[in-house]
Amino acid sequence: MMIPSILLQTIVVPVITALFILLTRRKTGKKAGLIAGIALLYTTVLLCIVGIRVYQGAIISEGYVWGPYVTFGLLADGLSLPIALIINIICTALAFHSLRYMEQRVDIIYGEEDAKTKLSYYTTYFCLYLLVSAAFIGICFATNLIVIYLFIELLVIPFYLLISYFGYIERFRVAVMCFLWGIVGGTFVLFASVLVYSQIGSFEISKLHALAGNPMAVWIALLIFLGLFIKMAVFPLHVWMPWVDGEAPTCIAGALTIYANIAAYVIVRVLILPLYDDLKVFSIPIMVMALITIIYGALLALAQDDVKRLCACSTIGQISFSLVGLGALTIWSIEGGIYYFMSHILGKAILFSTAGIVVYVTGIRDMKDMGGLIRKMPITATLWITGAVILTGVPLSSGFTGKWILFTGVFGAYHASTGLVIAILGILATILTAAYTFWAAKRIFFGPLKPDLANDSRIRDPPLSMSIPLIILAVISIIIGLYPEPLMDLLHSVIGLL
């Protein structure tokens, strides 16, 4: 028997936990971080119930009426609900990081306040991070337009408060930078959803398939290409990515790859599955444009000295690998796209979270002040290189499995002309990725030991609360590339309908 409602908890679940931890905040105190870290966990197995079912062959589907206007539909099939899954699960890891990572950063900014802001300030912190998640689980499960415009634009408020409160350099700027980029982003996407309502009178993603044919299709595909491309960071709108994700509370930064990622769901989800012959005039232009955002996103990388930087601008890049399998628009590179962006999900948080570790310990971000920090921080150097493994696309991580389907699928869509050229091109640009991970590796973690930092008793892994959770999300990305059996039969079950 199922749950009742269970869908609806995933979301609701965490948004009453971030008022139970507001309204408690004086009595919760410092362990308003292990609640919210078991509201997750709490989340994270109602989603694998459904995950069994789902695998099974079920659909679950939830629907909900307030009042005689407002319709809220919830649905987990083949396609939402392993990204729901492996998105709460990287949700629940980086909140249990986030336990002592939160306490010197508040530490840091807040410090000469009394004890009871500086609380205060870190009960804020967990408050905001469970609407985060939240909001994920909402975009995945929502089976509306506006539902899902609304779910990615409450994300940008959250977004705002904790850069602004616990960023780095120019926070504030930052904290606006990303509120301003995400409205616009936004906009696009509700001006897309109005039009959709114009032609057949309904936001419902089930009904989407009647635009098929329609002349309007590709102005309102247009419309969310361009709304969702300024959240990917595709070039040229990438300007947001290296200052909001590098700037952003580690824990934070890598939330925000999920942001910037799950607009390839909400491609596929609202756009290639219902108008998949209208997006064809598409196909060439987004591979280009794909292709030229990782060699730049690469490029900007390799340039990089300070270790935040470099992961926000390798997420640039990363991101458009998905983006040339969507392009594509065969079942293989549309189901090697969504596959590889849960693979550079896991494996972003945990190298981000790897140089917050580093920055939590020496307190330094330039890679130029580092070296030989192995010998004193062997785990974080080693979450560092599976985390570099997993985004360059070793044989046996799930980064390869990815890129595999992924080409495979443009290979076979394009045997000889352009769409050949930006296959092979995009694979030889995986050695940009493998160049600039295992280049930051060496100048971090290798070579001689400086010896200000030799000297500094302080400078050690971390506590285990923050190295753990990035071992369980190594687990699964290991997991899931030596056996992508089940997950791509979930995907296959509702891309292969194709």
Second form
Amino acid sequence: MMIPSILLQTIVVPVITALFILLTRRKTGKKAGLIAGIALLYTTVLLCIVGIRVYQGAIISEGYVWGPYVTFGLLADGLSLPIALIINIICTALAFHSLRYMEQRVDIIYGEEDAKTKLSYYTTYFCLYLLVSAAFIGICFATNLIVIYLFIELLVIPFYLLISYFGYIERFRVAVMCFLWGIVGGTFVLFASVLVYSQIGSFEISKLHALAGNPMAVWIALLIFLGLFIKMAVFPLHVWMPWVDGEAPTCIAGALTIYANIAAYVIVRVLILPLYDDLKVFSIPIMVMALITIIYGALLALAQDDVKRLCACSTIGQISFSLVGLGALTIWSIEGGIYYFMSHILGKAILFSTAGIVVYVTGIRDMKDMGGLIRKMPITATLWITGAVILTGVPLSSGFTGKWILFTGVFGAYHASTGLVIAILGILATILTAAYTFWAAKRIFFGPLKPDLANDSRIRDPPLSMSIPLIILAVISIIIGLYPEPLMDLLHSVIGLL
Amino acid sequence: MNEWIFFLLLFLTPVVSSVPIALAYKSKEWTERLPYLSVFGIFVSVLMSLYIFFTMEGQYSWPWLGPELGINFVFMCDYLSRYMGVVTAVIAFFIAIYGLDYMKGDYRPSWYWFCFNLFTASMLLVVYSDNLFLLFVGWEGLGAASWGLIGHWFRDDDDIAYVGKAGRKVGPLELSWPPSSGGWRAISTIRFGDVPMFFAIAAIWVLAGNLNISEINWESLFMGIGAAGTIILMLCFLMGLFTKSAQVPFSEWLMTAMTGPTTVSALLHSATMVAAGAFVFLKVTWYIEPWNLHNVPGLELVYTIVLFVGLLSGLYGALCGSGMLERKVLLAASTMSSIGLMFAAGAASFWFHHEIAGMNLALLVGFWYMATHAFAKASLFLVAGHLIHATHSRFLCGGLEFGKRIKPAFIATIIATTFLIGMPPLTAYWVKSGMDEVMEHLYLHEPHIVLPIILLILTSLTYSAIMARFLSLNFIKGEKPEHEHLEGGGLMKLGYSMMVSVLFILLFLIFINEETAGFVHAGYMSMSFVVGVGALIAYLVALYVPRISIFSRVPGTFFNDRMYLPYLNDYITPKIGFFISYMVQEFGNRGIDAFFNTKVIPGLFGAISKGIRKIQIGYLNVYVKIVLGFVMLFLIIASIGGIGL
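Next up, the form predicted in complex with its partner chain. The previous block was the form predicted on its own.
Up next: the whole complex, starting with the chain shown before.
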């Protein structure tokens, strides 16, 4: 028997839980994090149930009337479901990871406040965090443009509050930056949605194919690309990313990576699937922009001494790997792009959270002041290396399989000189990725232990509640790296229809 | 019969058997007991490799990711794999026995044994894989495990694990490397080559539609992409092999890989890692059959490049070794030299058509030299490890008195060096005679170039001298060691004694095998004999005069400093990289950042707020203008959008 409104539950349960925490904050207190984690665990289970049915060939859809023009529809198919599931797993893991992290963060920022106020901030964090998770799932399952737009914009508000309440250096300025860039990006999507309505009289994604061949389709695509490229931090629209991702609390930085990456899914859902032929004109420009961004992001990452900034700059480059795949417009490259997106958010959640652990334990962000930490933090070091391995694409990790699918797809479209240029830039980018991730590993964890760190007895691996969620993410990455077939089957059931 | 069980046991047993010690990393008691389980895991691999050697032949495949991606478990039990599998497993097993003693009391046994066994399993995967994707999995496993092992003593707190004299600077660069740098240098160089190799494999899949080395139609693949395509594709693929095998200019990591435990050095240099590059080259060439593809444009250039990279690396390594005073680094340089000759022999197959028992003699020479070198070099490394333990010094030292007190090591060194240098009538002599014949062919027949044979002879003579130098300065004419600790080490002695004894078996095999008859035939040629005698003379001279004071000062230092190639690795390349990233950060990104965050956004807000204030001034003409403006804007949008009014 199917659970009623199962898709709606995956969005509504976190929202209701957020409201519950907000209203009972005095009573729930420090249990708020646990409640949030359990709510997300529940939605993960729901998504697994949906996943089994979708894998068996079913397409699950739910429709709710929402005003005269917009139907609030939800759709779980082979494309939206795996993305929603992976995102929800990451959100769940990060919720448990942040239980201890946020205690310390609140203590650092609001240490002078009384216990009640501190508790209030602590619970606020989990309220907002749940809204972020709900919005992600909303984007994945949404069936019309306005709802996608609403969820994209809805994300901006909790992120704004989370950064301004719990961020690092210049957190208020950075929060405004996040808000503004988010709104601007979303506005382009809104313009495009209105234009779509003017052409086909509907916001429904399922009706977008009616735009195929329409001269306006190119303009609509351009507007959506512009809006989403801001989200994806494509060069030169990336300026918000190093600030926002670098200065947000590290568990939120992991969610911000999803926020930026999810645009790849939106591109596939609202542009590539319905308007495949109209997009061919964008193929080369998108790949050029993506490749420039990959190299740029990697070079930027290499110049960083701040461990959080390094992860943030790395996000700029890594997202564009997916974009290369989408730009090539072959079935394999698109599937590879989406696969890589999932791999990247897994790897980046691990890497960012590990950076968070290092900062949490040592209170240091500058890698020049670190070194030899593996001696005191072997589990954390292993997690960082695992994150590096996923991002670099070492075999048996999802990053490797993702790159394989992505680039074989790209080479399938471009053999000759274009393929060669893509290959050379891809090689350069991957080498640079290896350079900055492993170089950082060496700076943070290897070599002699600095005397200050050696004498500090507080420096050790963090509580298991912080590392186990990340270990689970690493295991998932290895599982889908070793055996990507179920995931690829799901993606192929939708993208393969092109 | 389910053959997959044998492959599963072959690859997985070493890894699975080392998991318990990895998990028990906090327990001193268990980490002292569990290494035996890890060694047993490798022993199972030895048994499996022997089973495969004697009973299995041909291709074995099982599905993995399906036909759409071309990725399956495909193993090839051909001549090269069957022999190399046994060589790898046996060497790893002997080294593991040695390691039981050598690593006793180490502060990270869990890390060591897990990485060591992963290293062995990865190499076995490389050896037997026919599928390029699967091979690459093993290939990267080698890289990851080597990084873990080379940087094993990551605390950098013991000078004995360093390479180079601490604090010695030449120009702006300190020519001294701790283990953590050694690990980083290895992984960065290896990844530098692996990435293009990965892209080459992806391109092969797209272009050929098959990833199985033995099934790819190489001729049609090369013909389809033309000369430029063939050269680029093969060079990308070869980048992985050259970096892994430490060929010039990617050799630096190998020298500082000596910061790892000696057991790691032994395995790295004999049957895994550096050997992997040369082995994969031989394996791929075996199926490309370049001697039949002279019609393919661009392929000759590829093989010419490999030939000269190999020969120049051979000479470079031997020359550098002649100036070195660190035990393991000297051996590392000699390994690089030997591996270079393996590449050169394999590359010469393009012009050398001579076949014995259906196999190309040049490839056989390359492979048999690899096998001989593996056992001899592993023996020498294990001896070096024992000497470092005994003298607590990584530098060459030890006179005859000391040699007499450490007889097993002394004898093993004599055997290993003499069997390796190509002195008649010992093992390497016959193999190198085959190599002489191949290089002589390049001069006398196609492509009529004399340089290969000259480089080979020069390398052989220098190589003999450095091997003798190793023997002499450790056991005969070296300085008296400051410390002597000769007790114990039973398993260490057992390890290198077993290892060196295999050289006799190889000698025997050369004489009885059908396919190695060509080596014996070449050994009776006058040219080979002259080179062999030359090698013997060079060996004896260097044994007698291991250090020449005039030579030591200028060229010796130059060679000891690896002709200042570290500058390329540690100074020029990183400086360029960091300079570019600095420019991107300081001038590119700061500019863009400032433009958006301090000009565009505040400017936009300023303009909007100014506009809003303007509305509030109360002049009617301003309001009329605004209304008219909106009407105009609406009309323009309506006409563009085609919205009917």
